[in-house]
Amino acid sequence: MGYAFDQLSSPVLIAHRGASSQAPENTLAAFDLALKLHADAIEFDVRLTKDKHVIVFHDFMLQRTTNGKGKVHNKTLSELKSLDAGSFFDPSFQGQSIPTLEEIFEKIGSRTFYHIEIKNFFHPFNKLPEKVISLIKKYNLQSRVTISSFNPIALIQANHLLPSLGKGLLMQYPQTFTFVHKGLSNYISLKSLHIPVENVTKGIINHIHSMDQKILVYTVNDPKLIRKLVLWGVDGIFTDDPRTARNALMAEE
(Lines of atoms letter the chains of each structure in order from A and count residues from 1; the text may use other names and numbers.)
(Lines give C-alpha, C1' and ligand atoms only; values in the text may rest on other atoms or scores of the structure.)
(Ligands and ions follow the chains in the order given, each with its own letter.)
Protein backbone atom coordinates (compact mmCIF):
# COMPACT_ATOMS: atom_id res chain seq x y z
CA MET A 1 0.00 0.00 0.00
CA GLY A 2 2.74 2.47 0.92
CA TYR A 3 2.25 6.15 1.53
CA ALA A 4 -1.08 7.52 0.26
CA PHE A 5 0.40 10.80 -0.93
CA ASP A 6 2.90 8.99 -3.16
CA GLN A 7 0.00 8.76 -5.61
CA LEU A 8 -0.06 12.56 -5.95
CA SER A 9 2.29 15.05 -7.55
CA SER A 10 4.61 16.89 -5.17
CA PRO A 11 4.07 19.16 -3.37
CA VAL A 12 0.74 17.84 -2.15
CA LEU A 13 -1.76 20.60 -1.39
CA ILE A 14 -3.63 19.72 1.80
CA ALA A 15 -6.66 21.72 2.95
CA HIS A 16 -6.04 22.42 6.64
CA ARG A 17 -9.26 21.60 8.52
CA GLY A 18 -10.86 21.89 5.10
CA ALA A 19 -11.03 25.20 3.28
CA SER A 20 -11.01 26.85 6.69
CA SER A 21 -10.35 30.39 5.47
CA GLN A 22 -13.73 30.37 3.74
CA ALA A 23 -15.86 27.98 5.80
CA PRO A 24 -15.99 26.84 9.44
CA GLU A 25 -13.07 24.54 10.18
CA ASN A 26 -13.55 20.79 10.45
CA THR A 27 -17.10 20.83 9.10
CA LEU A 28 -18.62 19.20 6.06
CA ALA A 29 -19.02 22.67 4.53
CA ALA A 30 -15.24 23.22 4.75
CA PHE A 31 -14.46 19.80 3.33
CA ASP A 32 -16.92 20.11 0.46
CA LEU A 33 -15.45 23.50 -0.45
CA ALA A 34 -11.91 22.10 -0.33
CA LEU A 35 -12.90 19.49 -2.89
CA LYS A 36 -14.47 22.13 -5.12
CA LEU A 37 -11.25 24.16 -4.91
CA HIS A 38 -9.23 21.12 -6.05
CA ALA A 39 -7.22 20.51 -2.92
CA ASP A 40 -5.28 17.24 -3.22
CA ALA A 41 -6.30 16.15 0.26
CA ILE A 42 -8.23 17.28 3.32
CA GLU A 43 -6.73 17.45 6.79
CA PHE A 44 -8.68 17.20 10.00
CA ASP A 45 -8.35 16.31 13.67
CA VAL A 46 -10.08 13.50 15.50
CA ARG A 47 -11.00 13.03 19.15
CA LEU A 48 -13.05 10.60 21.22
CA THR A 49 -16.36 11.54 22.80
CA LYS A 50 -17.36 10.47 26.30
CA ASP A 51 -19.22 7.52 24.79
CA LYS A 52 -16.23 6.60 22.57
CA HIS A 53 -17.31 7.87 19.16
CA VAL A 54 -14.69 9.38 16.84
CA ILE A 55 -15.51 13.00 16.05
CA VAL A 56 -13.78 15.57 13.86
CA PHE A 57 -12.76 18.44 16.13
CA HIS A 58 -9.54 20.32 16.84
CA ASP A 59 -9.69 21.96 20.25
CA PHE A 60 -9.64 20.37 23.70
CA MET A 61 -12.46 22.76 24.68
CA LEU A 62 -15.69 23.58 22.87
CA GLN A 63 -15.92 27.36 23.27
CA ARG A 64 -13.90 28.67 20.32
CA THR A 65 -15.82 27.02 17.48
CA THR A 66 -19.21 26.07 18.92
CA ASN A 67 -21.94 27.46 21.15
CA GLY A 68 -21.08 24.84 23.76
CA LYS A 69 -18.79 24.92 26.78
CA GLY A 70 -16.49 22.46 28.48
CA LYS A 71 -14.12 19.69 27.50
CA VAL A 72 -14.91 17.68 24.39
CA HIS A 73 -14.12 14.32 25.99
CA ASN A 74 -16.67 14.95 28.75
CA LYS A 75 -19.54 15.16 26.24
CA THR A 76 -21.51 12.38 24.57
CA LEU A 77 -21.97 12.31 20.81
CA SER A 78 -25.61 13.29 21.24
CA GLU A 79 -24.63 16.33 23.29
CA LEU A 80 -22.02 17.37 20.76
CA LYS A 81 -24.38 16.89 17.83
CA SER A 82 -26.78 19.39 19.38
CA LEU A 83 -24.20 22.17 19.10
CA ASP A 84 -23.81 24.76 16.34
CA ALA A 85 -20.32 24.51 14.82
CA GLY A 86 -20.81 27.03 12.03
CA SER A 87 -22.06 30.36 13.40
CA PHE A 88 -18.71 31.23 15.01
CA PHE A 89 -17.37 31.65 11.48
CA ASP A 90 -20.37 33.35 9.88
CA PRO A 91 -24.14 33.30 10.51
CA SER A 92 -24.67 31.85 7.04
CA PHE A 93 -23.14 28.59 8.31
CA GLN A 94 -25.54 28.24 11.23
CA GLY A 95 -26.55 24.63 11.68
CA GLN A 96 -23.25 23.06 10.70
CA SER A 97 -22.62 20.29 13.20
CA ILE A 98 -19.55 18.53 14.51
CA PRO A 99 -19.11 15.60 12.13
CA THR A 100 -18.07 12.09 13.04
CA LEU A 101 -15.24 10.41 11.17
CA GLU A 102 -17.73 7.86 9.91
CA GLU A 103 -19.90 10.63 8.43
CA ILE A 104 -16.89 12.05 6.58
CA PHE A 105 -15.97 8.65 5.16
CA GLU A 106 -19.60 7.91 4.31
CA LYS A 107 -20.22 11.19 2.46
CA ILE A 108 -16.85 11.80 0.81
CA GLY A 109 -15.48 8.28 0.46
CA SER A 110 -12.74 7.85 -2.13
CA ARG A 111 -13.27 11.26 -3.77
CA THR A 112 -10.19 12.67 -2.04
CA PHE A 113 -7.18 11.80 0.10
CA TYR A 114 -7.21 12.21 3.86
CA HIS A 115 -4.71 13.40 6.38
CA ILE A 116 -5.98 12.56 9.87
CA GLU A 117 -4.36 13.97 13.01
CA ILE A 118 -4.93 11.83 16.08
CA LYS A 119 -5.52 14.21 18.99
CA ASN A 120 -4.94 12.17 22.14
CA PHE A 121 -1.75 13.72 23.51
CA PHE A 122 -3.29 14.11 26.97
CA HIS A 123 -4.90 10.65 26.85
CA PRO A 124 -2.11 8.73 25.11
CA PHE A 125 -3.40 5.24 25.82
CA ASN A 126 -7.05 5.69 24.87
CA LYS A 127 -8.82 3.77 22.10
CA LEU A 128 -8.72 6.56 19.50
CA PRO A 129 -6.04 5.00 17.21
CA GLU A 130 -7.83 1.64 17.32
CA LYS A 131 -11.20 3.15 16.40
CA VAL A 132 -9.72 5.29 13.60
CA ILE A 133 -7.99 2.28 12.06
CA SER A 134 -11.20 0.25 12.35
CA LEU A 135 -13.13 2.89 10.38
CA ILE A 136 -10.40 3.18 7.73
CA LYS A 137 -10.69 -0.58 7.20
CA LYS A 138 -14.50 -0.54 7.26
CA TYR A 139 -14.59 1.97 4.39
CA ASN A 140 -11.62 0.38 2.60
CA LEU A 141 -9.72 3.68 2.53
CA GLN A 142 -6.28 2.33 3.44
CA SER A 143 -4.80 3.63 0.20
CA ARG A 144 -6.35 7.08 0.71
CA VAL A 145 -5.36 7.87 4.30
CA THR A 146 -2.26 8.97 6.11
CA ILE A 147 -2.27 9.69 9.84
CA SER A 148 -0.16 11.87 12.08
CA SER A 149 0.12 12.78 15.74
CA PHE A 150 2.21 14.66 18.26
CA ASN A 151 1.82 11.52 20.37
CA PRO A 152 4.35 8.83 19.36
CA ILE A 153 2.35 6.21 21.27
CA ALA A 154 -0.61 6.74 18.95
CA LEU A 155 1.61 6.13 15.93
CA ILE A 156 3.05 2.99 17.50
CA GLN A 157 -0.46 1.71 18.22
CA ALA A 158 -1.59 2.48 14.67
CA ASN A 159 1.49 0.77 13.28
CA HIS A 160 0.65 -2.36 15.24
CA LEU A 161 -2.93 -2.35 13.94
CA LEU A 162 -2.17 -1.44 10.31
CA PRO A 163 1.58 -1.50 9.57
CA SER A 164 1.19 -0.53 5.92
CA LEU A 165 -0.66 2.72 6.66
CA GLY A 166 1.36 5.90 6.10
CA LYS A 167 2.32 7.56 9.38
CA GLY A 168 3.83 10.99 10.07
CA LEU A 169 5.20 12.56 13.23
CA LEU A 170 4.10 16.06 14.13
CA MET A 171 6.74 18.18 15.84
CA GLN A 172 6.68 21.77 16.98
CA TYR A 173 10.44 22.20 17.39
CA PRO A 174 12.29 19.65 15.23
CA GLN A 175 15.65 21.33 15.84
CA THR A 176 15.39 20.59 19.57
CA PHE A 177 13.63 17.24 19.61
CA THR A 178 15.08 15.41 16.63
CA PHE A 179 15.95 12.49 18.92
CA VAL A 180 12.20 11.70 19.17
CA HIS A 181 11.90 11.55 15.39
CA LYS A 182 15.06 9.48 14.99
CA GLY A 183 14.10 7.08 17.77
CA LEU A 184 10.60 6.57 16.44
CA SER A 185 11.91 6.12 12.89
CA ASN A 186 14.06 3.25 14.16
CA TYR A 187 11.04 1.62 15.80
CA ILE A 188 8.27 1.97 13.18
CA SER A 189 8.08 2.83 9.51
CA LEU A 190 7.59 6.60 9.55
CA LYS A 191 6.82 8.13 6.17
CA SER A 192 6.97 11.83 6.99
CA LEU A 193 7.75 14.62 9.42
CA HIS A 194 5.32 17.52 9.78
CA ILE A 195 6.57 20.83 11.16
CA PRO A 196 5.37 24.45 11.42
CA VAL A 197 6.43 26.78 8.65
CA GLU A 198 8.25 29.11 11.05
CA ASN A 199 10.64 26.28 11.98
CA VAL A 200 11.39 24.83 8.56
CA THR A 201 14.85 25.23 7.04
CA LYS A 202 16.47 23.93 3.88
CA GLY A 203 18.79 21.89 6.09
CA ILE A 204 15.92 20.13 7.83
CA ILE A 205 14.29 19.34 4.49
CA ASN A 206 17.51 17.84 3.17
CA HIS A 207 18.02 15.84 6.38
CA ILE A 208 14.53 14.33 6.29
CA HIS A 209 14.92 13.49 2.61
CA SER A 210 18.22 11.76 3.41
CA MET A 211 16.21 9.47 5.73
CA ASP A 212 13.94 8.60 2.79
CA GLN A 213 11.03 10.42 4.39
CA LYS A 214 8.86 13.30 3.26
CA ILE A 215 8.45 16.67 4.93
CA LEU A 216 5.10 18.43 5.19
CA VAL A 217 4.79 22.03 6.39
CA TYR A 218 1.93 23.78 8.18
CA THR A 219 0.10 26.21 7.94
CA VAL A 220 1.00 28.25 4.83
CA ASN A 221 -1.30 30.80 3.19
CA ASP A 222 1.14 33.34 1.76
CA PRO A 223 1.83 32.79 -1.98
CA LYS A 224 5.44 34.02 -1.80
CA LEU A 225 6.18 31.66 1.06
CA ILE A 226 4.53 28.78 -0.76
CA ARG A 227 6.74 29.40 -3.80
CA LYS A 228 9.82 29.54 -1.55
CA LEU A 229 8.93 26.19 0.03
CA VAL A 230 8.45 24.65 -3.41
CA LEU A 231 11.95 25.77 -4.38
CA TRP A 232 13.29 24.27 -1.16
CA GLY A 233 11.71 20.94 -2.04
CA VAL A 234 8.95 20.40 0.52
CA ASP A 235 6.68 17.46 -0.22
CA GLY A 236 3.41 18.84 1.13
CA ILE A 237 1.82 22.11 2.24
CA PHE A 238 -1.07 22.48 4.67
CA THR A 239 -3.11 25.58 3.85
CA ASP A 240 -6.34 27.21 5.02
CA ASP A 241 -6.80 28.73 1.55
CA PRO A 242 -6.62 26.07 -1.19
CA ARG A 243 -7.51 28.49 -3.99
CA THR A 244 -4.65 30.89 -3.24
CA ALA A 245 -2.24 28.02 -2.64
CA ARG A 246 -3.18 26.31 -5.90
CA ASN A 247 -2.68 29.53 -7.82
CA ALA A 248 0.76 29.92 -6.21
CA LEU A 249 1.75 26.39 -7.20
CA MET A 250 0.53 26.93 -10.77
CA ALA A 251 2.65 30.08 -10.97
CA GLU A 252 5.71 27.92 -10.26
CA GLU A 253 5.04 25.54 -13.15
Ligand code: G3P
Contents of the next structure:
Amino acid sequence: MGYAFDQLSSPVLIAHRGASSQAPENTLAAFDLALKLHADAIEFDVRLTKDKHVIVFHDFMLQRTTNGKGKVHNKTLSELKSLDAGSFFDPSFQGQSIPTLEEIFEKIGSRTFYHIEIKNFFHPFNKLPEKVISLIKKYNLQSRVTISSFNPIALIQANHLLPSLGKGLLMQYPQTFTFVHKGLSNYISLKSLHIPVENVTKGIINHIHSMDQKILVYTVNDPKLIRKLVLWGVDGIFTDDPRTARNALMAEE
Ligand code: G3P
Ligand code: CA
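With the form predicted on its own already on screen, would you show the form predicted together with the named molecule?
Next comes the full complex, and the chain you just saw is listed first.
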Protein backbone atom coordinates (compact mmCIF):
# COMPACT_ATOMS: atom_id res chain seq x y z
CA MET A 1 0.00 0.00 0.00
CA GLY A 2 1.66 3.26 -1.17
CA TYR A 3 2.15 6.45 0.80
CA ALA A 4 -0.06 9.18 -0.68
CA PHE A 5 2.85 11.57 -1.30
CA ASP A 6 4.77 9.07 -3.37
CA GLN A 7 1.99 9.23 -5.96
CA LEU A 8 2.18 13.02 -6.33
CA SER A 9 4.89 15.30 -7.64
CA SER A 10 6.33 17.83 -5.23
CA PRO A 11 5.36 20.48 -4.22
CA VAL A 12 1.92 19.20 -3.42
CA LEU A 13 -0.89 21.71 -3.44
CA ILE A 14 -3.42 21.02 -0.69
CA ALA A 15 -6.73 22.88 -0.52
CA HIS A 16 -7.02 24.00 3.10
CA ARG A 17 -10.56 23.22 4.35
CA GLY A 18 -11.34 22.88 0.61
CA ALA A 19 -11.18 25.92 -1.67
CA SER A 20 -12.07 27.96 1.40
CA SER A 21 -11.33 31.39 -0.06
CA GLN A 22 -14.17 30.87 -2.54
CA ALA A 23 -16.63 28.60 -0.72
CA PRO A 24 -17.58 27.91 2.90
CA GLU A 25 -14.78 25.98 4.59
CA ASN A 26 -15.13 22.26 5.23
CA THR A 27 -18.28 21.84 3.13
CA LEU A 28 -18.89 19.73 0.05
CA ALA A 29 -19.09 22.95 -1.99
CA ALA A 30 -15.53 23.82 -0.94
CA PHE A 31 -14.23 20.32 -1.67
CA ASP A 32 -15.94 20.09 -5.06
CA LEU A 33 -14.45 23.43 -6.03
CA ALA A 34 -10.98 22.35 -4.88
CA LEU A 35 -11.20 19.36 -7.21
CA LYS A 36 -12.37 21.54 -10.10
CA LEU A 37 -9.41 23.86 -9.48
CA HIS A 38 -7.00 20.91 -9.67
CA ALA A 39 -5.78 20.89 -6.10
CA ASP A 40 -3.67 17.75 -5.55
CA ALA A 41 -5.35 17.04 -2.23
CA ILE A 42 -7.96 18.39 0.16
CA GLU A 43 -7.38 19.14 3.83
CA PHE A 44 -10.12 19.09 6.44
CA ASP A 45 -10.65 18.76 10.17
CA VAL A 46 -12.59 16.01 11.90
CA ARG A 47 -14.34 15.93 15.27
CA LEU A 48 -16.66 13.57 17.15
CA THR A 49 -20.32 14.42 17.75
CA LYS A 50 -22.05 13.70 21.06
CA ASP A 51 -23.40 10.44 19.58
CA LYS A 52 -19.90 9.55 18.26
CA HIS A 53 -20.20 10.23 14.54
CA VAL A 54 -17.19 11.67 12.69
CA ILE A 55 -17.96 15.09 11.26
CA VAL A 56 -15.91 17.51 9.20
CA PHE A 57 -15.64 20.75 11.17
CA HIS A 58 -12.83 23.07 12.24
CA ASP A 59 -13.84 25.00 15.36
CA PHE A 60 -14.55 23.78 18.88
CA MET A 61 -17.66 26.02 18.86
CA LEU A 62 -20.43 26.35 16.28
CA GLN A 63 -20.91 30.14 16.10
CA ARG A 64 -18.32 31.26 13.57
CA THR A 65 -19.35 29.08 10.63
CA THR A 66 -22.95 28.01 11.32
CA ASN A 67 -26.23 29.42 12.59
CA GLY A 68 -25.89 27.22 15.72
CA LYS A 69 -24.40 27.91 19.16
CA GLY A 70 -22.39 25.96 21.68
CA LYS A 71 -19.77 23.23 21.65
CA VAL A 72 -19.71 20.80 18.73
CA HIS A 73 -19.07 17.76 20.94
CA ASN A 74 -22.25 18.45 22.94
CA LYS A 75 -24.48 18.10 19.85
CA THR A 76 -25.82 15.00 18.14
CA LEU A 77 -25.34 14.41 14.43
CA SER A 78 -28.99 15.15 13.74
CA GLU A 79 -28.76 18.46 15.64
CA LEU A 80 -25.65 19.40 13.67
CA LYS A 81 -27.17 18.34 10.36
CA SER A 82 -30.05 20.78 10.87
CA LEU A 83 -27.61 23.73 10.85
CA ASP A 84 -26.69 25.95 7.93
CA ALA A 85 -22.92 25.86 7.35
CA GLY A 86 -22.91 27.95 4.16
CA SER A 87 -24.61 31.31 4.81
CA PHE A 88 -21.85 32.66 7.06
CA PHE A 89 -19.68 32.74 3.93
CA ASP A 90 -22.25 33.99 1.42
CA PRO A 91 -26.06 33.71 1.15
CA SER A 92 -25.62 31.83 -2.16
CA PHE A 93 -24.24 28.88 -0.13
CA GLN A 94 -27.28 28.66 2.13
CA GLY A 95 -28.19 25.01 2.71
CA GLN A 96 -24.64 23.63 2.83
CA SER A 97 -24.55 21.33 5.82
CA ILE A 98 -21.76 20.05 8.04
CA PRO A 99 -20.56 16.90 6.23
CA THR A 100 -19.76 13.60 7.87
CA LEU A 101 -16.48 11.93 6.96
CA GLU A 102 -18.48 9.07 5.51
CA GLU A 103 -20.35 11.43 3.17
CA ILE A 104 -17.07 12.86 1.91
CA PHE A 105 -15.63 9.41 1.26
CA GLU A 106 -18.90 8.30 -0.35
CA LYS A 107 -19.12 11.31 -2.68
CA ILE A 108 -15.46 11.96 -3.50
CA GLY A 109 -13.90 8.53 -3.00
CA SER A 110 -10.64 8.05 -4.87
CA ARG A 111 -10.93 11.25 -6.96
CA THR A 112 -8.44 13.07 -4.73
CA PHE A 113 -5.93 12.68 -1.87
CA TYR A 114 -6.87 13.54 1.68
CA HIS A 115 -5.17 15.31 4.58
CA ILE A 116 -7.36 14.56 7.54
CA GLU A 117 -6.59 16.55 10.68
CA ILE A 118 -7.70 14.80 13.85
CA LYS A 119 -8.95 17.58 16.13
CA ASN A 120 -9.05 15.99 19.56
CA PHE A 121 -6.40 17.95 21.44
CA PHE A 122 -8.82 18.60 24.33
CA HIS A 123 -10.08 14.97 24.37
CA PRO A 124 -6.79 13.30 23.47
CA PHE A 125 -7.88 9.74 24.24
CA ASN A 126 -11.30 9.77 22.57
CA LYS A 127 -12.36 7.30 19.88
CA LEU A 128 -11.87 9.69 16.96
CA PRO A 129 -8.68 8.09 15.53
CA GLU A 130 -10.24 4.64 15.73
CA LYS A 131 -13.41 5.75 13.93
CA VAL A 132 -11.50 7.60 11.23
CA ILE A 133 -9.27 4.59 10.55
CA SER A 134 -12.27 2.32 10.35
CA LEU A 135 -13.87 4.57 7.68
CA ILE A 136 -10.61 4.76 5.72
CA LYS A 137 -10.55 0.96 5.66
CA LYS A 138 -14.26 0.70 4.78
CA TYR A 139 -13.76 2.92 1.73
CA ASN A 140 -10.37 1.39 0.90
CA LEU A 141 -8.64 4.78 0.87
CA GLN A 142 -5.49 3.76 2.77
CA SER A 143 -3.17 4.87 -0.02
CA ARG A 144 -4.92 8.23 -0.46
CA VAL A 145 -5.01 9.49 3.11
CA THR A 146 -2.49 11.25 5.32
CA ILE A 147 -3.55 11.67 8.93
CA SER A 148 -2.28 14.70 10.82
CA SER A 149 -2.75 16.05 14.32
CA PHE A 150 -1.40 18.41 16.94
CA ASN A 151 -2.10 15.52 19.32
CA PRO A 152 0.77 12.98 19.13
CA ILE A 153 -1.40 10.40 20.94
CA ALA A 154 -3.82 10.39 17.99
CA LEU A 155 -0.93 9.61 15.64
CA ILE A 156 0.34 6.82 17.88
CA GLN A 157 -3.17 5.31 17.95
CA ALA A 158 -3.50 5.61 14.17
CA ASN A 159 -0.10 3.99 13.78
CA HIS A 160 -1.17 1.10 15.96
CA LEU A 161 -4.44 0.58 14.04
CA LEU A 162 -3.06 1.03 10.52
CA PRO A 163 0.77 1.13 10.51
CA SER A 164 1.06 1.73 6.75
CA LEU A 165 -1.00 4.96 6.84
CA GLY A 166 0.88 8.23 6.15
CA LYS A 167 1.16 10.30 9.34
CA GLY A 168 2.13 13.95 9.75
CA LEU A 169 2.73 15.86 12.98
CA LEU A 170 1.31 19.36 13.22
CA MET A 171 3.36 21.79 15.30
CA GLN A 172 2.89 25.46 15.99
CA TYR A 173 6.38 26.34 17.22
CA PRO A 174 9.48 24.86 15.58
CA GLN A 175 11.56 25.49 18.72
CA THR A 176 9.70 22.62 20.34
CA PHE A 177 10.06 20.31 17.39
CA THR A 178 13.26 18.67 18.59
CA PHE A 179 11.50 17.34 21.68
CA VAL A 180 8.07 16.20 20.46
CA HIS A 181 8.89 15.64 16.82
CA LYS A 182 12.12 13.72 17.41
CA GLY A 183 10.60 11.59 20.16
CA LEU A 184 7.60 10.71 18.03
CA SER A 185 9.78 10.03 14.98
CA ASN A 186 11.73 7.49 17.02
CA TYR A 187 8.52 5.81 18.09
CA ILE A 188 6.35 5.68 14.93
CA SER A 189 7.02 6.03 11.25
CA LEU A 190 6.30 9.73 10.75
CA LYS A 191 6.19 10.92 7.14
CA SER A 192 5.94 14.67 7.57
CA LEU A 193 6.04 17.75 9.79
CA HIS A 194 3.42 20.46 9.18
CA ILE A 195 4.16 23.96 10.49
CA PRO A 196 2.83 27.51 10.10
CA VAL A 197 4.40 29.53 7.33
CA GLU A 198 5.51 32.22 9.82
CA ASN A 199 7.77 29.71 11.53
CA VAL A 200 9.45 28.01 8.57
CA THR A 201 13.18 28.49 7.94
CA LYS A 202 15.61 26.91 5.50
CA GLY A 203 17.32 25.30 8.48
CA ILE A 204 14.13 23.52 9.54
CA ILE A 205 13.46 22.35 5.98
CA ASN A 206 16.97 20.89 5.72
CA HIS A 207 16.72 19.27 9.14
CA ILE A 208 13.39 17.57 8.32
CA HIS A 209 14.72 16.38 4.97
CA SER A 210 17.79 14.95 6.70
CA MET A 211 15.34 12.82 8.73
CA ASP A 212 13.86 11.60 5.44
CA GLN A 213 10.55 13.34 6.12
CA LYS A 214 8.51 15.89 4.17
CA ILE A 215 7.81 19.41 5.34
CA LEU A 216 4.42 20.98 4.68
CA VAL A 217 3.57 24.59 5.38
CA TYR A 218 0.24 26.27 6.22
CA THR A 219 -1.61 28.47 5.26
CA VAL A 220 -0.17 30.21 2.22
CA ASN A 221 -2.20 32.27 -0.25
CA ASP A 222 0.36 34.82 -1.44
CA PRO A 223 1.88 33.80 -4.82
CA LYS A 224 5.26 35.43 -4.09
CA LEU A 225 5.54 33.58 -0.83
CA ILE A 226 4.51 30.32 -2.49
CA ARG A 227 7.30 30.74 -5.05
CA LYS A 228 9.85 31.48 -2.32
CA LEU A 229 8.83 28.39 -0.32
CA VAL A 230 9.11 26.20 -3.40
CA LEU A 231 12.63 27.50 -4.04
CA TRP A 232 13.46 26.74 -0.40
CA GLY A 233 12.35 23.15 -0.99
CA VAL A 234 9.08 22.70 0.93
CA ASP A 235 7.21 19.58 -0.15
CA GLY A 236 3.67 20.83 0.15
CA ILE A 237 1.57 23.92 0.71
CA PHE A 238 -1.81 24.22 2.37
CA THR A 239 -3.71 27.01 0.66
CA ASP A 240 -7.24 28.47 0.83
CA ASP A 241 -6.88 29.55 -2.78
CA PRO A 242 -5.88 26.63 -5.03
CA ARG A 243 -6.32 28.61 -8.25
CA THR A 244 -3.80 31.31 -7.27
CA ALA A 245 -1.45 28.71 -5.79
CA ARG A 246 -1.55 26.58 -8.96
CA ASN A 247 -0.80 29.64 -11.11
CA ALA A 248 2.12 30.51 -8.83
CA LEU A 249 3.52 26.98 -9.14
CA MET A 250 3.12 27.05 -12.93
CA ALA A 251 4.97 30.37 -13.13
CA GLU A 252 7.81 28.66 -11.27
CA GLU A 253 8.29 25.90 -13.87
O1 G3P B 1 -3.23 21.23 8.50
C2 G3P B 1 -2.79 22.54 8.54
C3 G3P B 1 -3.78 23.46 9.21
O4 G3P B 1 -5.06 23.07 8.84
C5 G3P B 1 -3.69 23.48 10.71
O6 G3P B 1 -4.34 24.56 11.29
O7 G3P B 1 -6.19 25.70 12.42
O8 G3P B 1 -6.24 25.52 9.97
O9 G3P B 1 -6.65 23.51 11.37
P10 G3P B 1 -5.92 24.82 11.25
CA1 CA C 1 -6.77 21.85 9.76
